[in-house]
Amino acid sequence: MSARKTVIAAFSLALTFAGLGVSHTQEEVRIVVTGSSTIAPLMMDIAQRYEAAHPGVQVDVQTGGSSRGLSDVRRKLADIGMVSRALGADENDVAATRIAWDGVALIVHAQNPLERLSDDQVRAIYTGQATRWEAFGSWDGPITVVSKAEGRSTLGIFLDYLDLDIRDIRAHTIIGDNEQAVKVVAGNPRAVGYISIGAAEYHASAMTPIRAIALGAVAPTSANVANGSYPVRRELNLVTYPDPAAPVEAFLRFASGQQVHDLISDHYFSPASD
């Protein structure tokens, strides 16, 4: 899919955020959003696609994780904050508005022959009780367990589903987005990680040298995200605070709505009024 690679690409060259806000005079709007990695990607297709209708309006997207995206909004730093996951009662102070569905799941090395973990073994790699594949069928030697940084969604709802908590993982490499979980992965035949379900049927569409498995019984598939089936299901959210300028609440229905459903099944993830 050559508009997600030229999204990432995209990435790689976009300037550090000045922290301006939104900003807008009688030629130029400019809308900043910051926030989840998972979400970054699609919301640069839907930029584009908003720009390219709305002339005067630049819609400047970054990545850095789901906490980064709350925190620019609550300190005025972005107008938009790209949350992949539900807010917490505690974070009631913003408003979010759902734009898509998405799962988590565990990806191997394409060479790896294993189908599916059940929780209890992907508990036991995750905190260190196994640590060589042996243990799990005919895939031999060390496991190279990946994990993700602090503060990234992808993160507290893998802990959540095997009710785990951060001190409980003994990881031998730390991660940020979910580009570098496949980077990893695709590079040592024994790695495992887990990043979201759109980003593995992506990588695997591109012949990427990664396998998403099944965390738990179901398939970890956009199709089981969609028919709510998959167990690791999780909400897709922009975030601002109530009531927010004019410019901003027009791109939120823009988003939000069904003339960026193909950007949503385009990136692997569930519409969410499907």
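For clarity, every value in this text was computed on a predicted model and none was experimentally measured. Positions refer to the first chain, counted from 1. Compared with the form predicted together with the partner chain:
- For the rigid-body turn between the two forms, the listed residue at the hinge is 102, chosen from 37, 185, 102, 73.
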Second form
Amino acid sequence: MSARKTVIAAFSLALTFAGLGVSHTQEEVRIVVTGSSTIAPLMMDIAQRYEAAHPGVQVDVQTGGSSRGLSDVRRKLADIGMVSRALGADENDVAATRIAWDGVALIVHAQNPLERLSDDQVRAIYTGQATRWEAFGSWDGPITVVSKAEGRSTLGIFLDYLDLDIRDIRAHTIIGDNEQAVKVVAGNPRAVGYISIGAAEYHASAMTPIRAIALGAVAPTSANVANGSYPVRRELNLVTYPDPAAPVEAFLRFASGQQVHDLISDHYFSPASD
Amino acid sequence: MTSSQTIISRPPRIRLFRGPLALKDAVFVVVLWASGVLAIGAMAGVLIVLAIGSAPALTEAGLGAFVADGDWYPTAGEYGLVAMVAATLAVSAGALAVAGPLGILCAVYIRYYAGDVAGAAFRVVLMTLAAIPSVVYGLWGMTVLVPHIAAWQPPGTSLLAGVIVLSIMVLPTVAVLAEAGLRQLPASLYLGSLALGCARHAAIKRIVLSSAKGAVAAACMLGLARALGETMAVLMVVGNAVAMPDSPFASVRTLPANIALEMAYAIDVHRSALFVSGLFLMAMVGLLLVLRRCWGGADAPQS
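Got the form predicted on its own; any chance of the form predicted together with the partner chain too?
Zooming out: every chain and molecule, the one shown earlier first.
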């Protein structure tokens, strides 16, 4: 009994000191960042570096998708929204800062010998007109079509590029994020999916049995995304209201500057160079 | 029901004037009362949150849009839930059809055929199975089971994979609960029928199981309830394409998987439509409990 009391006493003492410690750093600035799950891991690294260089500033990064990021900024629930697509014409009430580019590529199993697919062939696969690999030559068996759940921006970019409607898609497996897509394709030699080029390069280097196939004619590498020759690419944006508060603006400058380019490359994205 | 009420209400009246005991009793009653209120409050809270969350979609699209035989394209204004309700029922019923009989057989084995040691060991195994987090079953299904089915009947992610994974998850629930039900039967039933010259299997089939019908039904119902609500493991193996479950090898999407898959990215009416999915799921589980009242009988053991 007394041992337990000692522990409780020690614990509350520690808590008290922790509380004191927090209240002593005067005027903690808190910046809330929400939105795209594609940008979030990168943003967490950027936030960590920024916090280390700016004591007294705390950056909270939360995920929930690009649309959530945008609506959180509009409802003033967040200071900065992460949006992994270009802003539409009806979205000019907010200001976007582009920090990087990301491309979308098809992935197939490493055993699949196919080198490339034309846009029409991809369209045929995803609308259910082509159901067997024999139609494209050197690979056989029925095609397993992997697509993304509604609301994901990768799906939006894929549909935009192929000029398809969500209702045209005939998928066998619908997944949430890049990781799941990789697992499904790695486990099924006859599957085809589409994911962020960053994620595809990461997994190819980690010996996962998947291979990236280009959408269009240019090789799907982050270098080609960076120089703009790869056609299916999306902007990774940070969104705020125009004229943000000084600490938010300082953080935006940091996140779009040279000093985070190594972090962007670590995440297999391409720094925005303009 | 009436007998339990008199038991609860009697002690305070007797001990009211007995000093410290009365105080302890009063505290105990308050704690009991508070936990009861808390449980009901949590339930009511969930319902209220679901109702408030569903309101925008229900007012904008109307209940008809959800029950009509339409497709599910929430960002394009189509909210048909029928295919997902059917898929949820198909996966759960399939799992119960496999795990129910197996679970009852396991219970009979533990109770009447295994010795003390083997029975205890078997129970530990079942308890462990029940304690494994569902995402682990999902991972196994995704990396082992689905590729095997895919090699046989592509695409692999299918109703069948969901049924198999769920069966394994529901089996321990049914087995442990049914065994508990069998244990509550008076020993004289089984021993008496053996003494009258019944064969072991006949005694179990005709006497024991038919006396424990309520408990066994309750075990199956709770297993079914677990199957209906299971999210992650199912999400990872069924493929999640919204379609009527017309073949065991077809890709389907269940209601809980629908919520888990889209909630993080949904806004506005889409988000609200997912709350309606939750409401539908609650209604299905509620309906199940009503059915269990009708079939299982009120005095079936709960645990």
